[in-house]
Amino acid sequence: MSFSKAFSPALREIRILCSQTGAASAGTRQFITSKYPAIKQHNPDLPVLIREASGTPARVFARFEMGVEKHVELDNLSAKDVESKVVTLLGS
């Protein structure tokens, strides 16, 4: 899977949560800025949450069709690291 084109119609949602300011989630932060674009502009109708709040643990939430939802921890992960676990959970 990757962000140049559209995820599964089966997700519903993407919540991204990290801290703004720490290094535990740098790679998240640098994630967000360089995929961000590209999954929003082959998914324009997803809702792609992003909650920043200091002390925050890095993680992303995927919510799927029948209110599943998952997620996967991404502390202290570089940007190409939280791009493959990103893949990953989308994929499952």
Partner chain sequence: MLRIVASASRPSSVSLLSVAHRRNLSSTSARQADITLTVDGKEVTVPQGSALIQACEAAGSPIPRFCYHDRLAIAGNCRMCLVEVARSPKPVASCAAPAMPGAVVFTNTPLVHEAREGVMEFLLSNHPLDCPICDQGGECDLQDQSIRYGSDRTRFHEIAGKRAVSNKDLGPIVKTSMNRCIQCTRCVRFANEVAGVEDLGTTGRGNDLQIGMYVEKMMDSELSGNVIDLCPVGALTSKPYAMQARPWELKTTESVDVLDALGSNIRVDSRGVQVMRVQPRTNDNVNEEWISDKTRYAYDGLRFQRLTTPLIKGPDNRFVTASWPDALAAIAAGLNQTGAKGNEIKAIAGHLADTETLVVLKDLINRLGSDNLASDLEGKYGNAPPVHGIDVRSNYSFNSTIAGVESADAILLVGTNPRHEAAVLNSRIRKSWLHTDLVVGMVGTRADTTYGFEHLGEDAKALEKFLSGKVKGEFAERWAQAKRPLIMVGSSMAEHADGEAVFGMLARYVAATGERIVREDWNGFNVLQRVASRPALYETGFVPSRAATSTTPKFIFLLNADEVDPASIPADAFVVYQGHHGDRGAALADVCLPGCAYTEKSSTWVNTEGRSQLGRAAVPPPGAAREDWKIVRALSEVLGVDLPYEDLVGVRDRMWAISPSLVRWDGLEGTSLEVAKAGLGSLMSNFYQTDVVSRASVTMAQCTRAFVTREKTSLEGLGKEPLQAHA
Given for the second form:
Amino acid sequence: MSFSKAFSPALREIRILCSQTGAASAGTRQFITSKYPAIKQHNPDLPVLIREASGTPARVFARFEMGVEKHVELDNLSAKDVESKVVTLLGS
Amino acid sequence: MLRLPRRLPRLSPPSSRLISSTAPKRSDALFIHRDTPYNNPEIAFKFDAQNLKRAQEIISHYPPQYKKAATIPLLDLGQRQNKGWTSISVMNYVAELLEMPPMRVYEVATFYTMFNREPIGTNFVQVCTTTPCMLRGSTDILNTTCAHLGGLKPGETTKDGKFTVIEVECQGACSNAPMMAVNDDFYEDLTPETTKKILDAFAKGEKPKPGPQSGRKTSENSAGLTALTTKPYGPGEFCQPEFQ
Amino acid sequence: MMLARRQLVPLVRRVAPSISSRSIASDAVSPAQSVAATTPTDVVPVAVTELLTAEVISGAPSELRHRAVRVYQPTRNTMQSGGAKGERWRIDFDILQGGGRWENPLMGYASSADYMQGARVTFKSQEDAINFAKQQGWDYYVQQPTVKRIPPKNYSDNYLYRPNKLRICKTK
Amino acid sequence: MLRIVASASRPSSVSLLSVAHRRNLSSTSARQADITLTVDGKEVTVPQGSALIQACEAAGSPIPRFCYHDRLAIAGNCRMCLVEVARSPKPVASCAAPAMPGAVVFTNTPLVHEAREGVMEFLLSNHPLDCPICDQGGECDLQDQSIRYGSDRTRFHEIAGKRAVSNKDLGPIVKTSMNRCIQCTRCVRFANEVAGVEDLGTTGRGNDLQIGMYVEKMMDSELSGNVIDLCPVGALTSKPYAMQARPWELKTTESVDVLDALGSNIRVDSRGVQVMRVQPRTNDNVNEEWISDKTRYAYDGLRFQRLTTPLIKGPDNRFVTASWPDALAAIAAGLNQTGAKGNEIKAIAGHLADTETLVVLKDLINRLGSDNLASDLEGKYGNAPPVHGIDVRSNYSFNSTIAGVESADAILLVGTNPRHEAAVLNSRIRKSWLHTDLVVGMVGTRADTTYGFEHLGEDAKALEKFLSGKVKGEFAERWAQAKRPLIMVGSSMAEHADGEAVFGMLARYVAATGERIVREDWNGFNVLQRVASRPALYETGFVPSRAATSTTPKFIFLLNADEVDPASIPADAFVVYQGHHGDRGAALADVCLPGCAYTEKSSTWVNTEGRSQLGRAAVPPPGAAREDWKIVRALSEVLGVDLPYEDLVGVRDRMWAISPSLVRWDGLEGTSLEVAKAGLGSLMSNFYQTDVVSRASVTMAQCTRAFVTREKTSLEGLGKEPLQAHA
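Please show me the structure of the same protein in the form predicted in complex with its partner chain, now that we have looked at it in the form predicted alone.
Shown next: the complete complex, the earlier chain at its head.
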């Protein structure tokens, strides 16, 4: 799965939490810079909340219908691993 | 390290309370502005052409951003144009001219006592009652002045609007005490008689000769000269004949 | 989700600059804390000393343990200039929702069912205050003092020459 | 260093947050060197250019003072701060004397005492013996210092009595008792420097010196209440608080203000169940030492028109009091009856909704299958996602930080009037404008700010013209050269037809200027929020989805939403109102649930910078009112929705999972550069298709115009906080 098409309508919100500078979040930040514009382009109405706080472990949350929320830990992952993890999460 | 002396030994407390009997000194005017028919911001004031030119000249003495330094000269100019007193309109106009908040001008105008914030008579009689003048009889002069102008009290204006009398502090003419200033001129070495004469002259619209009224020149010794009484040497008087 | 939350909780509390870990000193070691100890973070955990909690022997009601206290440095009263007592730390209780206070409808007297509403304990330092709260077995949170930044001031600043148009007309 | 500086104890995060700390925020020019002197035998080092009084403070020797104030210019007219300096023949006024290297200062010698006693004797000679009837009693500098330096009887026995000065009318907030004035001129300096009211001054001289306006005038400032705090005696006291309480009866609670989005730090003073007054709390990162009059005086609104018990609208359209279980059951029944499904269930969050409740309510609504999380933005804008988006915090926050405003060298105001939207922030701009070469430009309705600005036009066209560099003038020139340019967009732009165009234009401009406006150490793109709950709304993602925008709601939950347009609520919808005042929102409701006002709950508030701060309950809520998040949590039980938290700690854990910065109270989490740029990118890409000029209307200016008219009513009360953009 790639980010070049719209996600399932069941997906209501993505929340990416990471640190602004922490090394553990480097991959996540790289993921944001590279993939966020694409995600936004194909899902203009999907909220992709990027919430940074220093030292916070990188995670991504996905909220589906009826408030069901799932998340994966992204700490210390490379941008590529982050991508695959996110894909798994969003596809689940 | 330098230390000033310690606490002075206390005097024993007076057995009875001292009640000071000095009259409280009331300011001669309020320090807030109350609108009146003759003094309110609606009354327009503007420098006439001549004063405006002078004002520009005064302002040009100061750096452009420090125009506010011209507040006092401009207020004075305005006071002169406004019949000797500084109305709220004069202050507002000066503030506008100098681009400063009006309150900053009010502060100056209320601080200096020579800005009259109430109208005055045509002749502004300021009798000095500071110590040297007082020792030389200024009390008489003040009483004479007030009585002669129809029983005024200091600070009041005659009914015909010709005279305002106030008591002032030292004007710096102590060597010719007692003195009074009428408008911009000093009348010195006064006696009750000369005072009346001066006031009468002003009442008739004349302007008596300013300066000592006793006949002496400036502040030279009134009892006659005690030094330098001989004729001064002319140029070359005691020189060799060929130089005479 | 529940598990994740439990794992994450201690982290935020250790890392967050202004919130301290909820200390439940009288409980057995809470699961949250044990996880915190094993989770790698760049924050060195505070060495835990064994405290004999006073409440065990003081007879204080156990309800007190469920009420949070705030540890903070009261700011200077802006009505006054004096800075005395400004360095002290204080512990007081959050008010009780509901029955904490009422007014006598006839006389207007204020009454309270909350015996801790007037309690204020003052300490010389933050550590003392925290230690006290721990000893008492109270939940506490610390509010850090704000940093003051008062620039150097000088009387002569009033008379500095300004080359451009004045923006203020100074006065006394 | 000054002691106060050294007491910095919060570990700052290493990102943009620390930038604010690194910057030199002093308003005077930087003076690097430190000097060392001896105060009372103790060596102390202070920055060069400090006043002697600052050095004494740093050495821990308190100096009594009346006229000197840390945040005002030095006047040196009370002479209370006299100290002895070696090799000086006379005592020295420590506020007016510079700290000199190697000086040896004594603050506690007989000479100093005698000098201060002399000063105090003169101050008291004309000061009335009003203490028993004076509101300042108990927190009066003169009272306190006369304990130490005052004589117990006077040596002045003037028959005519003490000086009498007429009281001045400074407006509805400041009560004057001018006999008590000691002419410290703090109020004059505050008005002149901070508030920008140049009408207050001193008239007369010597014994007749008095404070006033000279002409009859009121002090027209939104910060005027601060002179009450500044006055060291009881000459200026609070009119609403007059004769209400004594300071020693009051319980002080340190909390946060919610009447604008600055999150000013306040201290709520309460007695019994009543809030008696609100005082500022010093916090140099937010409000320094000032609060606006609205913050200070809105508290009396907390006593009136309160909802104290749950209400259910009966068949005759009248509210009937109900118990909590009945009210919650009525809501569940209402929800069933309307048959609302999915996005037909709508929540609208108002101005005073706290973060905890927003989080709980969002979870509840989401779990009911809806994404219809609206807010009471002006008109239709609350029902759609905001134009600036909520993905990246820097798109809706005040990124330069409030303290950082002081380091900006050019400010462009777009559709905002900070004087009314954030009065305390406005005083910062004025401070910077006075002390530096700051230039300000404004696009929007011309307004009376307290500093000079260049008006660039009223509409989006004017903005476009400026951004494209077609405007000539001093501001444009200085803007082009500015090292720290700052753009401040009013939040009302998000509630305006031109909003999209304006945000898009600005984002493109910021991107086009490369490193100039948004870079590692400076983010000059700011949105100034003016409503306390909005930053938290956006932070928690409390916005409707695009699909929800077009849905007609059947069940509406109003959370503190009083500004909502009644016409936007369908007649057949079941409406629940939760809030603390029986205002417009409650009138629309079928069921009212009484919540807590901001002085009655310990909750988190996020200010316009994104700084989350913890408010604290000072008094219990009236009647059966309950904490808001608990109400929503209880409702979720009745509706059969399982929420994964039961106590406040649990809610805060959930907040942490939503955005960790929400529970990092008092700290500030910035946005990293790359994310901020991604945010700007999203702003742009949304609007590439937008034809700026055709979208541009002349009405943008109305945003600020409305604020000017609103100003008059801003003190009317808490419940009706009318912060509407345009009519």
